[in-house]
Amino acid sequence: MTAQRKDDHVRLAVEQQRRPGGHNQFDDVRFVHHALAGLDRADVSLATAFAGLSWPVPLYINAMTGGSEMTGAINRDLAIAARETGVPLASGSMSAYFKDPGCAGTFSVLRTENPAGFVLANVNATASVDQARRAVDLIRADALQIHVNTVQETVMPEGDRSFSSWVPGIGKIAAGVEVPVIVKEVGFGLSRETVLLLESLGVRAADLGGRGGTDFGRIENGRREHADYGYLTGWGQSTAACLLDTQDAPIPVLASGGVRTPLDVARALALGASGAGVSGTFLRTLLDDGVTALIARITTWLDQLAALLTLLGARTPAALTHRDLLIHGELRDFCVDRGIDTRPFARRSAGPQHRTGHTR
């Protein structure tokens, strides 16, 4: 049953990627162009550091799958792509491994094909500390993702609707494993209030996982006999909105959900993300064109991201947080309602003495 569900998720996620996307709130974020702000490409480094972790690039392949023969082959190819490009790589949920240890190889291939890379294990918020440790041990993970997915569980025909244990459970895992814990939403976004709560639980970083990418509500609704949760389509906050909502958060944030291009990566970094994760776009490339095409695509993204930093005069990803941004449209409306002043974003390069107000 679990293996079939994992295969269904892959099929439905790729179908979403093949349809034209709607409005993405990353398009409401624009850089102010300064014609003489550029620098030399050789002076740009893509390295990023956060929560005691150091990555060579601020781009990672985010959690996707595992637990069946087909998804094991996908994980093998993702690991090869990560190895060849140097990007960090996150496992899909390893709950299938807890139910059936016989599928361990569909996850451990992430490490065997990528022995020196940065790999994240992934469990849900109901996992025990022992299960979290087993997940980390199986793939010799450098960090652990805990995914939170209340909307998906609500719509999923066989979903779990008992959410009250999640907060204490996350705290127990964060205190009980030896690697940094990152909590990740699966596509509906983490609010500022949630990130503050995660910090109090000992979580080291938050992957905001906002609306705009793979919609697991639609996927699970498509698995229902009468598809009667269609009204939840569009639930949650976009990744761009989450980044604005978590300005000055007490823990580092990562951006995933609706990251379509290297420009979206640059926008996310400029809004404060320490890195940007991509799943659906890379999955479609892998399944449509193969692992060689995925390696080429990731390589191109990294090359173009370095070019954008050069254009914007940012020597590092972190330096993008000092570049001027304009916030428009529905994203600006969200900021008004959440008490976020967008004007200082447009004047960041002038220094603090020229800014007015505060972002909140």
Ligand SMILES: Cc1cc2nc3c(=O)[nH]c(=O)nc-3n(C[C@H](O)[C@H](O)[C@H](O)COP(=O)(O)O)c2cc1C
Second form
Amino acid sequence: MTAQRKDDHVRLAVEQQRRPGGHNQFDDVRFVHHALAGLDRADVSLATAFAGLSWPVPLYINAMTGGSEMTGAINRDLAIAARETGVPLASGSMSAYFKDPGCAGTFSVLRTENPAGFVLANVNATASVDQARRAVDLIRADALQIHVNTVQETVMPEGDRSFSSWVPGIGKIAAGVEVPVIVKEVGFGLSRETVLLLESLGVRAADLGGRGGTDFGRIENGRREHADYGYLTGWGQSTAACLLDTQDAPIPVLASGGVRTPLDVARALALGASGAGVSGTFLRTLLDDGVTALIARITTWLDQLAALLTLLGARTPAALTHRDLLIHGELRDFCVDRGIDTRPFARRSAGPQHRTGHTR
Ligand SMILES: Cc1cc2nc3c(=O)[nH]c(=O)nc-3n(C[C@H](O)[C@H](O)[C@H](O)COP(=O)(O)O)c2cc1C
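Could you drop in the structure for the form predicted in complex with the named molecule? We only have the form predicted on its own so far.
Below is the whole assembly, all chains and molecules, this chain first.
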């Protein structure tokens, strides 16, 4: 069942990606253009550091596959693409391995093909500490993701209906594994309140996993006999909204969910993310055009991201948090209701002394 579900997810997620996307709230985030950025491309570094971890680039391939023959082959290609481009790579949920150790090779290929890369293991919040340790050991993971996906489970015909064990479970795993733990949503977003709770549980970073990209409500609804949960479409907060909501977060945040272009990566970094994760759109490139095309695409993204930092006068990803941003549309409405003042974002490059008492 788990292997078949995995293959269904790949098929339905790639179908979503093949249809042209509509509005994404990253479109409501604009950089103020300053024509004299005054920086040379050679002086830009894409390196990022957070939660005691160092990554060469602020872009990663987020959790997707493993557990079936087809998804093992996808993992092999993703690992090759990660190795050739230097991007960190997360495994898909490793619960299939706990049920059937015979599928271990579909996950361990992530490490064998990419021995020196940064690799993340992935479990759900009901995994035991022992299972979490086995997941980390199998792929010699540098960090562990715990995914939280209550909407997906609710719509999934065979999904979990009980979530009370998740909070204590996350705390036990965070205390019981040797590597940093990152909790991630799968596309409905982590709120500020949830990120505060995660910090109290010993979680080291939060992958906000917001709305705007792969929609697991729709994917699971498509697997239901009567597709009767269609009304949940649009549930959750966009990734851009999550980033604005967690400006004062006590732990670092990563941005994923609907990251479509290098400009979306730059927007996410400017809104405070330590890195941006991509799943569905890279999976479509791999399945439609092959691993060479995926390597070329990631290489182009990294090249253009460095170009955007140069254009914006930012030597590092973190320097983007001092660049001026305009927040428009529904995203601005979200900020008003959540008590987030968007005006200081528009005047960040002038420094703090120029931001106060300045009304136009
Ligand atoms: C085919 C597929 C399988 C996925 N499986 C997992 C998984 O096993 N564990 C997990 O944490 N997230 C999983 N995800 C969710 C992604 O990691 C990511 O959070 C989500 O797709 C939103 O990013 P995107 O809009 O770039 O696709 C999966 C995504 C896809 C497309």
